[in-house]
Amino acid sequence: MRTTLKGKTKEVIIDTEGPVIIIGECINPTRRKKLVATLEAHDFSYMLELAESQISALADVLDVNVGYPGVDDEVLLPQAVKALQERFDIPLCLDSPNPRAIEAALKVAEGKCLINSVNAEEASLQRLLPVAREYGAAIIGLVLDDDGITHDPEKRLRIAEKIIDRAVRAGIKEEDVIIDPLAMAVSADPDACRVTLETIRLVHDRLGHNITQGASNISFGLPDRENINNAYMAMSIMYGLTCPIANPEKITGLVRAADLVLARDDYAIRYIEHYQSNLKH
């Protein structure tokens, strides 16, 4: 299955049979005091620096989150989108819990964006699916519903099926629904990663949809997080993850290696290009 996203002119295809696509996570005020301070002043220079560094590190799509306590993201998110698209030609993933902010950003965005995210709660489905249809956006479907978060992979699969079904009935193409299997902290639940990996396998094998997740969620609260994240990421890609939301400066090498060993990089061309690019820096 192929999900197409677009910037002003650049097109990115997320393909269940193709190489892994990286959604850069760094435009997010969480634990970034400088980003909060500059956004509060409506100064987008630091945000643009973060975007440029992620693009240089081979992010294919940029996640854009400007949410922090007290922010009017209905104003700030579309301003951020315009600032990014004036400078860069790359597809955007619009990340906000506020549906009005998502809609405001889609009104000014060029190309085809990804909405992060819809879930199976009735309020979310009713509010965001019509917006995605109206503006031609793809969506991330997070596998939780009005009953909360289930730890049963089969139930998570059924929630994914519900989101897909409702999206299609709302006029959204099936291929424009990317599933998020809900990665949780393994420090809080020893089975968290196993449950999510099994959910990835089920979605890949039974539904055939593209799959994303927040790559660093699972290691929260633990030391040496990068090793944990890398081990989990490699397993996730093997099971069917196609477009993680992650820091490309930390994950691109692993992704290129995974694509190579899974026969998605003929003659190791992309792997070697990445290696040579690192030598220059």
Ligand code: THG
The other form holds:
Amino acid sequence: MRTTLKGKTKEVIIDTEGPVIIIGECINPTRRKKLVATLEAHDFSYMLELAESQISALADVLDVNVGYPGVDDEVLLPQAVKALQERFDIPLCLDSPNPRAIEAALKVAEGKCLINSVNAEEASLQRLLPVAREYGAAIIGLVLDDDGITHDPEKRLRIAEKIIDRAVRAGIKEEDVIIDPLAMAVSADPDACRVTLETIRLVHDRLGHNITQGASNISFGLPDRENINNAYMAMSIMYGLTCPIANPEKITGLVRAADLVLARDDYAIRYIEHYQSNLKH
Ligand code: THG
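Return one more block: the form predicted together with the ligand, after the form predicted alone shown previously.
Up next: the whole complex, starting with the chain shown before.
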């Protein structure tokens, strides 16, 4: 299955049969005090620097999250999108729990964005599916519903099916629904990663949709997070993860290696390209 996203002109295809696509996570105020401080001053230069460095590290899509307590992201998210699109031709993933912010950003965005995110709560489906349809956006569907988060992978699969079914009935193409299996901290629940990996396998095998997830959520609260993230990322890709939201400076090498060993990189062309681009920096 193929999901196409677009910047102003540039198309990115997320293909369940193709190489892994990297959605850069770094435009996110989590632990980035400088981003909050500069955005509060309506200064987008640091955000643009974060975009630039992620693009150099081979991000294919940029996640844009400008939400923090006290901010009106209905105003800030569209401004951030405009500033990014004036400089860069890379598809954007609009990351906000506020549907009004998503809608305001889609109004000014060029190309075809990814909405991050919709879930199976009735309010979310009713509010966001018509918006996605109106602006021709793709969506990330988080597998939680009005009963909350289940720890049963079969139930998470059924929630994914529900989101896809409702999206298609709202006029969205099936391939424009990317499923998020809900990666959560393994420090809080020893079973968290196993449940999510099994969900990835089920969604891949039975539905064949593209799959995303936050790459570093799982290691919150633990030391030496990169080892945990890398082990989990490799297993997730094996099971069917196709477009992680991650820090490209940390993940691209692993992603290229995973594509190579899974026979998605003939003659190691992309692997070597990344190695050489690293030498230049
Ligand atoms: N699924 C979907 N969207 C998501 C997530 C998900 N969006 C948000 C989040 N999870 C993914 N994005 C981030 C962004 C930053 C960090 C983690 C996840 C992060 N930042 C570093 C830290 O906290 O140590 C700081 C910056 C850095 O050093 O890179 O961890 O799961 N659909």
